[in-house]
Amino acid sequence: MSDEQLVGIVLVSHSAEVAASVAELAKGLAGGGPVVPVAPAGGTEGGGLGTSSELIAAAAASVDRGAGVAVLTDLGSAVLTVKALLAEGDELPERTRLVDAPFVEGAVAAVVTASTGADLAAVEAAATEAYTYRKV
């Protein structure tokens, strides 16, 4: 399966380092299947802590292959930034969805599921299901 058929994943964090590290972890745990388009969108344009609508929009455009884009966020204001972009209507690719999921576990579940060729609804469901993962 080519990456042109895969759901894209955007990971929005207040920290560029956190977003990039979670993207690397999720891609690494996805194994040897098709390479899912994953883009971190962390921090501000100046390298500080925060979120940037410009970085989020650019990341979403970079992973859009026409199968949809799942956006996962770390904290509340990142959610607000993505919601504002979605409300604009033309800032994010068509079929972009904000996914309510834990950031790390949800990112791994989303990337692994997307690597199977699953559609956007299945990717969202897998990421959301990560809320039920128990560690002890």
The other form holds:
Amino acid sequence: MSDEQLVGIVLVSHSAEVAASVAELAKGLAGGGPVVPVAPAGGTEGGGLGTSSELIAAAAASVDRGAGVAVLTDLGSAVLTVKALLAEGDELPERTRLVDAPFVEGAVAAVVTASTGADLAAVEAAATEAYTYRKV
Amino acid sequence: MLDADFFRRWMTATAASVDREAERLTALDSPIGDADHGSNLQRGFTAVVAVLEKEAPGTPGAVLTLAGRQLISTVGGASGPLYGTLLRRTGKALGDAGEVGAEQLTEALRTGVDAVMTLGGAAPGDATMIDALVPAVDALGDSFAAARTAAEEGAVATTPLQARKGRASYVGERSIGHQDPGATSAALLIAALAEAAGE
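Form predicted alone done, so how does the form predicted together with its partner chain look?
Shown next: the complete complex, the earlier chain at its head.
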């Protein structure tokens, strides 16, 4: 399987550290398969808490291998900014999808699934399914 | 008829008013939000004025779509995509006409407000900017001044409401008794519109 077929993952958080750490966690748990392109987009460009559309667009471009890009977000402005960028039409790579999933669990599910060479729909389904796992 | 200059004046007046009121907006945001509404909008509208000067768009629609795009990319908080979507969708609805009438603006703004409701999932009564914007658009048919009054009354009317959207919704019943910062800034936007019209 070539690298070209892998779905890219973007992790958008209000915090640069949260986005980077969740990316590390998800990649670490994905194990042996081909290395999925994962990019964190956390915080504002100035390094503060918040959301940057520039960082999101750059992260999405950097993980795009032509198989689509799954974007996972934490809350509030992260969700709204991705939706607004998608509405712009030309800000994010073609076949970019905002995935409705819990941030940490969804990121792990998305990266593990993408590392099997699964397509965008399968990656999205796996990430969304993470909502159904109850802890108590 | 309203030309590109009118819409530039609207944006400039909004930026000036957000500058003046930034501390009040942030103070309103402190007990129920993350205390950055004033500074976020200040950064956004300062960037809007700068880009409008630099690129000098020639139609009402182009002024608003460029301003909206700038807000989405510079604000950093939820108000960026929300106000950005409001102005962009309003601008797109105005099309590429060189001048527009008040009635056309009213209909375009309604399209913009609908887009914000879709994006944020908020309805009237949720204690958000929508509570200022919806009555403003409804009153805009009468006059710009009527829209300003309606927006201000709408913002004040969020005080007894419990916030159901955004960061303020997490504090639950404790949001009751606080005027919503987003509705307050939306009232500033509409007041600046009246100011641009000389009303």
